[in-house]
Each structure stands twice: as structure tokens, then as C-alpha cells.
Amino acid sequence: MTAPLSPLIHLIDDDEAVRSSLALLISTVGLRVQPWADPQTFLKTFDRESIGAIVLDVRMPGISGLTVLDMLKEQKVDQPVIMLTGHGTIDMCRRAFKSGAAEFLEKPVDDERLLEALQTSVRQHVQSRQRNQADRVTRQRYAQLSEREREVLGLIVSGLTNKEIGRALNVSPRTIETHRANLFAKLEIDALAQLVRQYAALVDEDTAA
């Protein structure tokens, strides 16, 4: 069996020496490092998709940083971005968490405020990728059901019986029982409790629609 690849650091930095001594401790800590010294050949090709963090200088010639932190954004780029600066100042910082930056340090950056800073990170978006497939899986179970399934499944959730269902949808109880173990094998629920905390937000969103 392959193991899983250890998250990635993307380190932006015209410096070549800063991103040599950077990348050499960052891969201290068991992260790999992927050094761009060109932020638009950075934007063109970086995996999008890869766990871990993004690491990136303010001033650089062509493009400054800031302006790829908002290009970043834009483009719903999800990875957390840690800000570096020689020369910050109250503004530029406002700015930079304003746009989403995760951290903002000034240079010569502490080793352990940046490792710390990407440590924690990259476990924000492990959670957050984990989080996210979560959700797309119960949206993915929700799309299976039938209308009158989540109907029943809006009325479970009101804490209605199955003969309270029944007629308030003009139906016997059987054939309620029917549709509740039906919505239970499609959303893959054994417990009511379940039910109820991973679909009710799903109920009041479709009958706000």
C-alpha cells in the first residue's frame, strides 16, 4: 500500500536564499516544500487540490503578494495563506486579513511562530476538505429522494409520528412506515437522532427554496 503523501507548503519568495533556508525548515517538521520564486508561474501551476498551506511574500517585482492573496481569493482558492514581510506595516497587515490571510509575519521570520503558524494551518484544512466531502456526501444522499420521501422526512423532523404524518398527507400509517424505511436506507441513517442533526439544516433550506 502507497502511504499518503504528507501535505504541501507552497513558498513564494523572489529571495532565492530565503527560499532555500525557508523550504530547509519547513521540511524539518515532516512537510514537503514546493519553492516558486515567480508568483504567476506559481498562480498558472499550482495543485489546487493538494492538502497543506501556501506561504507567501509580500514585495516582489512584477506582482506584489497582496495582489495574489486577492487573486487567491477570487479564484476560491481554499488553502490557508501565510503572509511574509521585511517591511509591514499596520495597512498592508489590514489589509492581508481582510483578504483572507491565515497569518501575517514580518522577516527575519521566528522559526517557530512560522512553523507553528503552518502547523496549524494545515490541520484547518484538513478539517475544513473533511468537512466539505461530508456535506457534499449528505447533499449527494438528499438528491435521491423522492418528493413525497422528503416530505415525510420534513415532518419526521417537525417530531410528527407516523400517524400524524399519515394524516396530514391524507395517507395510511403503513404506507408512511414505507417511506420512512425507504428515506432511512437511501440516506443511510440507522437512528432518528442522526437523522435529525445531519438533515434538518438540508429540510429548512429545500422548503425555503
Second form
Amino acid sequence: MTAPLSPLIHLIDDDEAVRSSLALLISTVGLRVQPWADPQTFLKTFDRESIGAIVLDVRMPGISGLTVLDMLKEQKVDQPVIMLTGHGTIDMCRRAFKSGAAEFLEKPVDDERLLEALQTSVRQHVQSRQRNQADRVTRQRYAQLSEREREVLGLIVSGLTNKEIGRALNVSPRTIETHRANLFAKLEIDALAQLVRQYAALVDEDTAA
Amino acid sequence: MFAHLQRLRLWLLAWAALSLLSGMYIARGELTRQQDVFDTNARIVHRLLSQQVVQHDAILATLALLHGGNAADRPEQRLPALYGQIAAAAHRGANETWPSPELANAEAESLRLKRAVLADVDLQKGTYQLVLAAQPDSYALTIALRNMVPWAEWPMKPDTSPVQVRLDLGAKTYTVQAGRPFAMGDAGWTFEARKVLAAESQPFEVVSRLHVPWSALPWTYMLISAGTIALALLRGRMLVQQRTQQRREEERQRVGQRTRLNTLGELAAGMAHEINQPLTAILANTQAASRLLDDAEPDLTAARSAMQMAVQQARRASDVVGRLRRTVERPGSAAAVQSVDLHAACQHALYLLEPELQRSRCTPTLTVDGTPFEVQADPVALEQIIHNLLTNALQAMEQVPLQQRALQLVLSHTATHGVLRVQDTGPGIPPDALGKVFEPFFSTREGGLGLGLSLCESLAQGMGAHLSAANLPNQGAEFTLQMPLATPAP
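For comparison with the form predicted alone, provide the form predicted in complex with its partner chain.
Complete assembly follows, chain above in first position.
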């Protein structure tokens, strides 16, 4: 079950017994676990690129889990964070969610709830990473377009025909057709629908800027 | 100490300022009063003297009208006998001359002005003459000022009055009343009134003066007022100090209460953490083991190790609880049992609760059934139990109207035990709660911790007593505390 590239769960708790038991529990569903006793070491050395989630105890000596959560968000760490606490107050809970916690669970935590939260988090993380990846590729391709091609792309996205675009830009529809062909080639797009879906947002962002 | 001195100085300053103000007020009032009296007297003096001199004109005019006739029958000769101030009266017949040229000059002047004219004014001696030219005879009166003043109607006592009264004519002056001597520029206040007499012929100016030196201010009143202010401030200071003391006491109590609550909260939070950690581990381990065993090919070694870890953590949790108990337990609490007068203990508890009793308008009754007795108890614990039971009763009765509130303490004894019954008229204990009232953290009261009765029962058990709860047949609840008698009844 434990394939080397399976998601990695970072588990931070200062209590050895809690750490090892939760690690064991998490590993029963095939997730890899990296336990951390000290939040400082964790912050310094954990693998930010890994896919997975972070399980963070609120009450730890030296540095509170909520502070660690704030630091993770500051450093733009994108792994979802699940907070664990022995005696959570409403205020603490609100603070955690405000700081971007994905889940807030009370100790002793039931296996179902913890594992489900972890699986949901991991799934979301994978999706967000994929989305980001796709986004990056899209941007790279968009960057290759010339000024005129971007103009044409903008008009295509707003739903104009070649003829209308030609009139708008004061060139012949034929020229537009050439631009259009280049565009499709550069962006590696086959269909108009795909073009609109993938690049409409980027065009908006560009014209807004 | 420094702050205390500072405050004292503030009070002294306040006293000085207030005394000064009141002194000034009294002095000003007195000065105004004196000035009013002075002004009135000056007006009276002016009027009296004016009346006198106007009379002289009238006398001369009358003489002139009666003129001539029998030279031997000179009416003016009788004037000195009638009027004290007229020292002499003279006349000049048609072919006579005045003995002095001054009188002659005055007569010429009088002829010209057609009224009486002064002559030979000698204010040092206090005399002057008044001449009226007439036909056929002219007349002259010699006036002695000393006798002119109508002392009978005089508004002041001439010997003792401090007011100076003079008559001025040019640079000459005649002192009517000496008054209190003073020099211009003396410290104090000076009142002065000047007015010319209301007779054209005798234009003397009446000058009244009164000097009030500092020493004449109403010092006695001013001192009395300063003393009164000092007393009032002392009283005020005492009240302020009492209030401060009281507020400090209240504050201290509140802080104490908060500290106790905070300590309790901290204790609870610490306990929760200490117990939660092993519980978390136990739960995670057992659930992991159960999942491992569910696998098609169970990893028995891993499952067994998880169960062992769970056992270890359960021990850890039990150790935490044990440690807590040992920390909270008071050593040697059972040794403090001694003979205690239960009646006195109840009275003392009622005495301590006096303010609360008054607040809930409740008059407790303490009755003894049978003979007085003593019980075996820990006095401190007993006091705490009674106090708690009474507080509980009062809190229960907050839910019923004032007139329904009654708190009864009934003492009785059996052959072996002393019994205290605390009966209230509150809503009683709900039947389903009757079995739980002594459980820790059980409370029917909103916000109650549920530790009071639990503590009472622990304390009671600790000293060999028994505490029970029941509802009364009509209304309210009854708590019964049974303790062994100090000397069993014969």
C-alpha cells in the first residue's frame, strides 16, 4: 500500500505517545506519516513540495500551534492544515479557521473523523496542485503570443466572428484567419470551446492590467 | 507614607482655603453692617444739626418782625434762657453802632444778601455770631456750639462711640464728637460722610468719620467658623477613609474570587490536557489496532504493540488522576475531630451570613429539640458544611417570593447521633435530581459549578458524619447532617 509517491502527512505533536499512536492510525489507511516532536524543526526542514497535509497540535510548549499555522500561511505553504486540540474554545476555533485551517478537531479524536479529514485534505491538495500546474502551462503558452495575436484572441473570446474582428481591427478577414491559425498552434488548442475555457480568464486579467 | 502626607496636606490646604473664604465673607458682612449703621447715623446727625441752625434763622427773623416797641421790653434778652445754645443776643437800634466792626461788616453783608450772616466765627472756642440786618433794629445772636447739639436725640453714645463728628467751615473745625482717634493711612477701613448743613446762613460742613481697624473685625466668629470647617472636614475625611476602606475590601474580595475562579479554570485546563493526551493515544491505538485486525492479512505484531501502548497510556491517565487526588487531599484531615457545640457552630455560621440573610430578607430560626448536646466533628469542616448548606438554601429561595421565604435550622439528637436539619421553602429538589445532588459537577443552578454539595458530603464523610437530602412535604428541601455525639446520651 505504501507506495513511495503516496501523499505524506506531517504530524506535529510534542507528546510521544500521541504522536506514535496517531502515526500508526494514519498509516493504516496507506498514508505516509512524518512525525515531528518540535514545531521549529518542522518549520525549518519539512518538504514544502510534497503532496499531503499537516496535522498540528494547538497546545505545545514554546510555540502554540496557532502561531505555527500563521507562519505556514505567511510562508505560502499550500498543504491543508488540520488542527488538533485538547480543549478548544470557540474563539480558538474561529482564529484557526481565520488563519486558514482546513479542519479543527478535538482530542481525543475519533479515527473516522481524523482519517476522513485527512483524505479530504489530501484530495483537495492534489487538485489544487494540478490546477496550479495547468495554470502555469497556460500562462507560459499565452506569453508566446504577439501583441496582435493577443488582441485577436481577446476579440475571439468575446464572441466575434473573423469578419467582425477584421472590421474592428481594420484588416481583412483573411489576415485574421492566419492569426487565428497561429494562435491555435501556439496555444496547442484544437477547438474554439477549449480556447475560451482555458484562456478567457487570462485575457480578462491581461486587459484589466 | 508619602502619599498619606500628601493627602493630609491637601486636607489642610482645603481647610485653610475654606476658612479664609468664610472669614472674608463674615468680615465683609460685618463691615457692610457697620457702614450701613454709620451712614444712617451720619444722616441723622446732619438732620439734627440742620434743624438746630435753621432754628437760629427763624429766631432772628422773628426778632426782626417784632421790631422796636418798647426798648426796655427787649424780647431777645429772654432768648438765652429759652435756648441753651444762644449764649447772648444783641441788637443795634436805629442810631446805635455795633461794638465791633466785624458785626458792622456782617450787617452790611446781611443787608445785601437779605439773610442772616455769620460773624466772629471762633470754632476753637466753639462760638459764632449770626447777624441779621433789619429795620429799625438789627439783631445778632451768639451761638455756643457745645450747647447746640441735641444730645437727647443723638443716635450715638457720645462718650463711647468710635465715630468722629466735626463741623468744618473753611479751614476751621469744631469737634462735636471725638470718637476713636486714628491717623489717615492706618490699616483697616475708613468710612466718611460729608454734607453741608441745610441753612444757607450757616454753611458748616458736617464731617462724620469712622475707622474700623483690623482688630475690630469679628475675629471670634471667624475663628468659630474656621473651627467648624475643620470639624466638618475631619468628619468628611473620616467618611472618605471609611468609603475607601470599604471599597478596597470589596475590591479585595472580588479579586480573591476571580483568582479562585482563574485557578479553578487553570486547574481544569491542565487536567483536561493531562488526561486528554493519554486518552487521545488510547483511542488512536485501539482504533488503529482494530483497523489492523480488520485487514485481510492482519499484521498481528503491529496490532499487539498498539494494544500494549493503549494499556500504557491508560495507566498514564490513571496516574494523572491519582496525582491530582494526592495534591488536593489535605493531609491529616481525619485527625481534627473534637467535641463541638453544634448550636454555637450554627449561630456562628448565621452570624457570618448576616449580610446575605438581610439581602434576601430572610429571618432564620434556630431551634433545639430536646436537651443541648455536643458532637464529634472537625470544627472547620463543620462550619464549611453549615455555611454551604445555608448558602444553598438561600440561593434556592431566590426563586420564590419574599413572603414565602423561611429558613429553619432544627437541632435534635438520637441516642448516638446529633442531627442538624436545614429546611428551606425554595422550589425543592426535582425528583430525578434527588439521587445526584452530591455528585461532583451536578448543579440545578444556572452557572453553578456543582461542587458545593459534593464538597460538603466529602467533608462530612471525612469526619464520620452523614449528609442526606430530601424534599419537604409542603414546599422546599431539607438537608440533614448526622454526627456522632461527643458523649452518648445516657
